[in-house]
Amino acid sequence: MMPERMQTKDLRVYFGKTEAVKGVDMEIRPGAVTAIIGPSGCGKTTFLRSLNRMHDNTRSARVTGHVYLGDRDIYNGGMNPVELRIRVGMVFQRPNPFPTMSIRENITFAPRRHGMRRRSDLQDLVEEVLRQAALWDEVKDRLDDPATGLSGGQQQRLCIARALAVRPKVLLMDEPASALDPTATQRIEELIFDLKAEYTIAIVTHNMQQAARVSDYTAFFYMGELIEFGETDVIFTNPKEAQTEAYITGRFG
């Protein structure tokens, strides 16, 4: 399995009259992570989403320009949603398993619906994921229990296995560790940096250390447009733009 390539060149978002994403053209790099960083409403969050398509049930967004999976538009291409978020999964900011189901269930739903029957087959995947997300030795003598009786940190490793499970070639994650303790939000880091030679990889995150931490390209958004797009290592040690220099040194934000 290959990581792709996404690409985004003049997408621009709208909620009614605002424009909340400005033109913005930037290359997400496979098998690497690109962080997102920037101040509270600079439109982070709502550039991620444009990447699988999550504006489309909102009634007054309206998304222009294109967005590039490897060779397709999803937008102007003719790809179906449900055939986009199988490619391009999602982790959000609080974890969000299925409450009424067991660890095992949480794992097996997507797949079940895309035709996968076979027992063994299924039992093959749930241990394959688990291990990739880092919580299999964890969970592998309890996956009937609920998956509410994960703790905060194993719940948001869950989902990550819950989006692994369809075999995406995009993993885009929401500030996934924002909800979660420092020990936590280290193993995610880990699992992160593990995953990235496997998935394409975009998080939004609010914590610049965070970002300089695990990511290998940072790009940095201010009141929707793209500032500066770069390695990290330059963007956090030599911005261009005196905007990522002040943000970063901490003058605003």
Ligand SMILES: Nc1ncnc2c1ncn2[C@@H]1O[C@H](COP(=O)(O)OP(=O)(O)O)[C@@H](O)[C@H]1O
The other form holds:
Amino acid sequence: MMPERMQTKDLRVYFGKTEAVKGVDMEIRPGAVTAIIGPSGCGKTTFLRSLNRMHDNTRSARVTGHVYLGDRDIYNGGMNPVELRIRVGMVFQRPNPFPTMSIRENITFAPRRHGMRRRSDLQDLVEEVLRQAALWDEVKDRLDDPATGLSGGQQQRLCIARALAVRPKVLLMDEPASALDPTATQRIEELIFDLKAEYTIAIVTHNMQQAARVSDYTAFFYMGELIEFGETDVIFTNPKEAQTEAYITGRFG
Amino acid sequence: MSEGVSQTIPLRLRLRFLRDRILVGLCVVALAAAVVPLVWVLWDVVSVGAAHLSVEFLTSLPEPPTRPGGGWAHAFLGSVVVVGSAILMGIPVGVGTGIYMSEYGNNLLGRSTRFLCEVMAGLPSIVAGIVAYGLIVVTMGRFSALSGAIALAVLFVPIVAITTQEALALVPRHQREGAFALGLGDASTTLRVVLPAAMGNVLTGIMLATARVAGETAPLLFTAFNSRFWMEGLDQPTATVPVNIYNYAISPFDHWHDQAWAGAFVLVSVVLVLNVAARTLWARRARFMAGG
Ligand SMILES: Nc1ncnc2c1ncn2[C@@H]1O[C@H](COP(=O)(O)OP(=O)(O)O)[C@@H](O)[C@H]1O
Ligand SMILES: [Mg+2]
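Following the display of the form predicted on its own, present the structure of the form predicted together with this ligand.
Time for the whole complex; same chain goes first.
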């Protein structure tokens, strides 16, 4: 299973008349972690959600330009959102396991809807993705308990496992650790590091240490524009743009 | 000591305290005006009704008015069948309408439906009876349990539709997005994520609506009509508890009045149990949602 590349061309997102993402050309490289940083309200979430067409369900939102998954245009290439989201998974800022389902059902729900029926296959899948999400040892004895009984950090790792269970090529993460304590945050970061061999990962974060620790590439957004993109080392040690430097040295935002 | 304190409080402030007291007093009077008659009626129904309740009353058919004894078994069965049919027909329509309004109804059709439901929920119940009379009774040429059930369903559906819509609207948006992000379509998301999360409140709405229509008399007077015997089918007239209460209460016979009290007691008990059950469920659900 090869991770896939994503690319945007002149991507613009409008909410009513206001333009929240203003013509972004950017590449999300396969099998690497790309961090998206920038001050609050600069369009990070809006950008990320345009990569799996989450704006389709927001009435006021309008997306123009191009987003490619591999070489297919996800907005104009005859791809439907369901097909797209199986390949491009998403983890949200606040853990959102399905509250009426058990830990096991949270994972098997989507794969079953997508046609995986054999009990043994599903059982194997549950163990595999829980191990990948570094949660197996903590929950293996209570797979049929409600998912809401888990701690926040565990719930977030369950959401990651749930996303992995549909076998995506790309994983989008919107501040996945911002609601968690430092220990849980560290576990999520280790997890991201482990996953990047198999997945293309884009992670939004407002925590610059986190971006520096987990990512290979960093994109700096400001007021809806992509100001600078490059290898994380370079962005953090030797940025080209004055705005980037000001932000990472903590002079604004 | 207390004198010393009261001397330090200016007159203006003391007048304000007095005004507060008067306001609270008036509220208590209003409350009493509302609650006392209610408790009185309930107490009457319970004390008089329970005194005339018997196994015979619950299990046998009526005797002619010249003889004592007999019971309302046929009316209890009739009510169960008429109300049961009404909710069996009404649940899919009401819940379906609620789902539409909540999940897909952000448009003219959805908003008009909501408006219509609100109007219909405030409909005088006798109008529902007239509708069912015109549509079913006149067409079939006779009174029937079915026409009574349809009249009750007309009252039941808008309540359930509105409570369902509100129950689904309480399910946070991030639950739906979690499902969409896994590549699930509208149908799976609605039926397997949103509806289960809202189920407690949906059931509460159904129970409250059931309690509401179970006691309706006017819509049944000229639809289900009445009978002194066991119901012979959905296409035949049938006795029901509320209509029996009405008929027995206005009769000239003392022992029939007693039976009307007993019937009222049974009806009030069922409605009360449904209401308490629904509200307990609601409270539990609210705590569950708040607790995350
Ligand atoms: N659903 C929405 N409707 C209207 N405006 C929105 C919506 N979502 C985001 N915005 C606006 O778009 C801009 C970017 O927001 P967002 O992408 O959430 O920023 P970030 O994630 O970088 O903090 C903000 O000005 C925000 O108010
Ligand atoms: Mg954000």
